[in-house]
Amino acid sequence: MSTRQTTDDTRIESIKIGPDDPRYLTVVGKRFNKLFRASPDYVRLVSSTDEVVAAVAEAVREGRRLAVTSGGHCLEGFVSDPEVRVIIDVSPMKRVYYDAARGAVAVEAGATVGETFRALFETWGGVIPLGEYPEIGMGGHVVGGAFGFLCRELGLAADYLYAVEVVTVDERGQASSVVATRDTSDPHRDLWWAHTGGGGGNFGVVTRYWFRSPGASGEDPARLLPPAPQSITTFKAEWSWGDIDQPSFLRLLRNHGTWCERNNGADSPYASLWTLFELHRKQFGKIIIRGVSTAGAAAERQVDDHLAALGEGAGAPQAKELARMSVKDALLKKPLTDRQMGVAYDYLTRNDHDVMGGMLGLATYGGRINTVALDATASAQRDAILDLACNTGWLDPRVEAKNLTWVRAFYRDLFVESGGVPVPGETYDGALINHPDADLADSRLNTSGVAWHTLYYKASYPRLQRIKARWDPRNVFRHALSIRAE
């Protein structure tokens, strides 16, 4: 454990960018969801932990609301909030290296998923089960648990987190950095635990992570993380909507749910196969399934078996592509019911909502993820077999209302029996905080009577509240779905 602190007499210089600087728009425009727009007083580009401490201290001293960005892929307007006056951009912090003192591989918060994958593989032949999109920043990704195409085989990235460095603010308004580890003797272990699924923007600014597999030891970094797969096989297959009627659509979806339920175990021969089932609107013309296998020479057979299981009684996909190379959200415990499959068919084919970009996505989940105890990390969803997402997008601002109406109604009708949201229970496992949705906190849309924080954190929320009270007593780090102290 270590800490560093600044005072008013200690100034660390970083790059300060105002609205008159051309670089300002580059940072504030770095947002995945274009529905939201930021307009802070200034942006701080930081390159070290000391610079982060100084930037946070300055914003607190001046009474300016602050937010942090790494890759800029938050799905909600947490950074692009009109009340945010300072954005601290940690993207210049990109080092990935072995820290012999901690016996773990360190990754700074500004590194992207793709940069981290590449560095781990090229330097040590290792891997962490990070997300599938390479441009996502590590800063907010890991703290939300982080799942991707290796999750069924290896679990969540947070399951490999050994330590985290965070810049926090105490009750006096003093900013300092602290390193918290998973060691049971660490007095700051609760802060480490909160960063294994507690979500970004809640406790402080993450500046660095250290990764080491549970139980791993020694001084050879190549043995501290799972070995990277010798090869990966990607595939894509598609069905034409012109060949799909309602019975075949329902059969296809039913087959997919059955396969996921049967092959959910960590010991399944298909644990090395991850897929994303993209049920696009009929106007798009195609239903697509894509995925990744790490089964090596057996990958093609694995993919063929999967596609045959999906197409049984519904028709085989018309096209299949394989490539081998070196190296609104809800979690479901059960497959979709017949009623829900009917709802999906209705929303994907009906003409009264003329939405081109709408899609229902079903990503395989479970496997190794579900072998971890519920209280071992702050990632509380450890029983799901599928991650479901209702998506829409648009380029023309004039169709914004139409698209939002469609996706909200679709999501509501899928979960109408539980108040329009996936209430944790026998069938659903809530939602992922890395896919935040402020609608879940809106009682007009969430009529379940179950609080948004229960959907995201389940029984872990009271513990997260206590950690919030200890490490952010002034509520400096907050947003629309941030943890509220007790």
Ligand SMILES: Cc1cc2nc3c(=O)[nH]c(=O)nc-3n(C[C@H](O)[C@H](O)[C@H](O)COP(=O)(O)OP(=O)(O)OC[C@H]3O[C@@H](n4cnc5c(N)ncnc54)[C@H](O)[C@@H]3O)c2cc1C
Contents of the next structure:
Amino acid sequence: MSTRQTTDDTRIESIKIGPDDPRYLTVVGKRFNKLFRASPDYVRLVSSTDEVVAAVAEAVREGRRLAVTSGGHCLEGFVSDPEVRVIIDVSPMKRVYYDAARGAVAVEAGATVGETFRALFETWGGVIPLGEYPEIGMGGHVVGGAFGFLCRELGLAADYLYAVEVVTVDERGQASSVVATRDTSDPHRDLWWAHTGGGGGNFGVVTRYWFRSPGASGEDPARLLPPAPQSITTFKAEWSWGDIDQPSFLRLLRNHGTWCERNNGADSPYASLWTLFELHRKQFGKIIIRGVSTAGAAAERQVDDHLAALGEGAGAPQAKELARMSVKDALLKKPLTDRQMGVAYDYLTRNDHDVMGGMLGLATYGGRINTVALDATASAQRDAILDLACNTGWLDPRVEAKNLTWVRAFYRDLFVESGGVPVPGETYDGALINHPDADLADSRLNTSGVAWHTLYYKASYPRLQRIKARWDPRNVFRHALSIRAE
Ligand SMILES: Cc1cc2nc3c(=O)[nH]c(=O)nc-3n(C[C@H](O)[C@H](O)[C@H](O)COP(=O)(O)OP(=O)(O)OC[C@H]3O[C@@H](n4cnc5c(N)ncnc54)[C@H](O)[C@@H]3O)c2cc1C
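With the form predicted alone done, generate the form predicted in complex with the ligand in the same format.
Following is the full complex, with the preceding chain placed first.
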């Protein structure tokens, strides 16, 4: 059942931090991507849903533009926007507990991915297939669909979302909290659906998520989520760029693409293997593959098989150990073509770009993700075999321009045949909203004639627009790539 609660109690007050407070910088500076910087009038550190309602109501009443943050890992400047006057930080809200009334495991939005993994495992031996970086905040992560090292075996985190609590603002400017579930009888079900891939900062402030596997029931929380893998084997292997010439580079990439295509099924014995192929620039010296296997005793064999398949005709990796940021994302339904592999070789090796941090990342995708119906969630990309990312990172602001020039040109040339972007169709499946990129909305860089929202949401966009119109009629929650109401 859904509930809706409003608080008129203006005495409910969270911690308010102005620019003179030393804590201000810890929130404003809590950005993984330092390319963007905010200067809000104040920050609210909130500890409860009521505090969020009061903080949102205050900002709306004062006419100040607001943004919410959880883990600070946005790749774009959605929170660090100079026009944002109030930042609401939900990171004090970190509880993970079983909610018997809803028959689901509740996770507050301020918990990080690492904290959530740990709490689920330690309390119930369970898991949700979250992202692979422990400091990401649950608040902004799950609403974007969320893929990670268990995705080929278990799907997206959003596929396990049973309910969400959100603080929204109505047409009169009143803030209130609402719980929306996936129950077909729930009149607020559309808001739940929007939180299965619609992206953060669009509809309201998420305060809590509840998770339960589709079809699971009963009162034992240990049975409501997938069991954690018996064991996890991580690995990393490297090739030295000194040993790689153009033919062996192309062979390596071709082997990798072929492997991903062949082993993409949810029933593949390799669905328990997830890898990230890091093709760094030649000046970095190495090409790295790292990954995670949950195949237990068979893991080492699985990893060896995978590395042998990759290295065939290209040379084995040198080091194997069993044991990062402008990101331009694309989902591939097919391996890279010979032309694209040539472009990759060119951008990774040419000397006219001095870009030490540049790399091409290829993460395995598909598997269980691709078993979910297109309209079952707002995560509309259910047909990809690979997630490609052109990345770069830098410390010195003086090299920013050349890094951005390199990464934009690289991405454009990879997708030059479809207007510089991965237009959804036979070969590509668009891009992930959890890896947002405002360049896709720039008609000088995206010359495909296909709108940015089609790249992220495909045919789901009109439905998201209707939900936006219903739940955020005043467009309080907005950023450079936010959903526009109809
Ligand atoms: C190093 C790194 C690794 C990553 N790895 C993965 C990965 O493996 N898989 C994956 O799917 N993604 C990954 N991401 C992307 C990440 O999931 C998204 O950037 C996510 O939105 C970050 O959430 P956050 O709360 O940490 O960030 P924030 O910067 O706090 O927020 C990001 C966006 O979500 C909104 N938001 C934050 N909290 C809330 C809330 N409580 N309610 C509503 N909106 C909110 C913000 O307003 C903003 O628009 C990675 C990002 C980085 C930087």
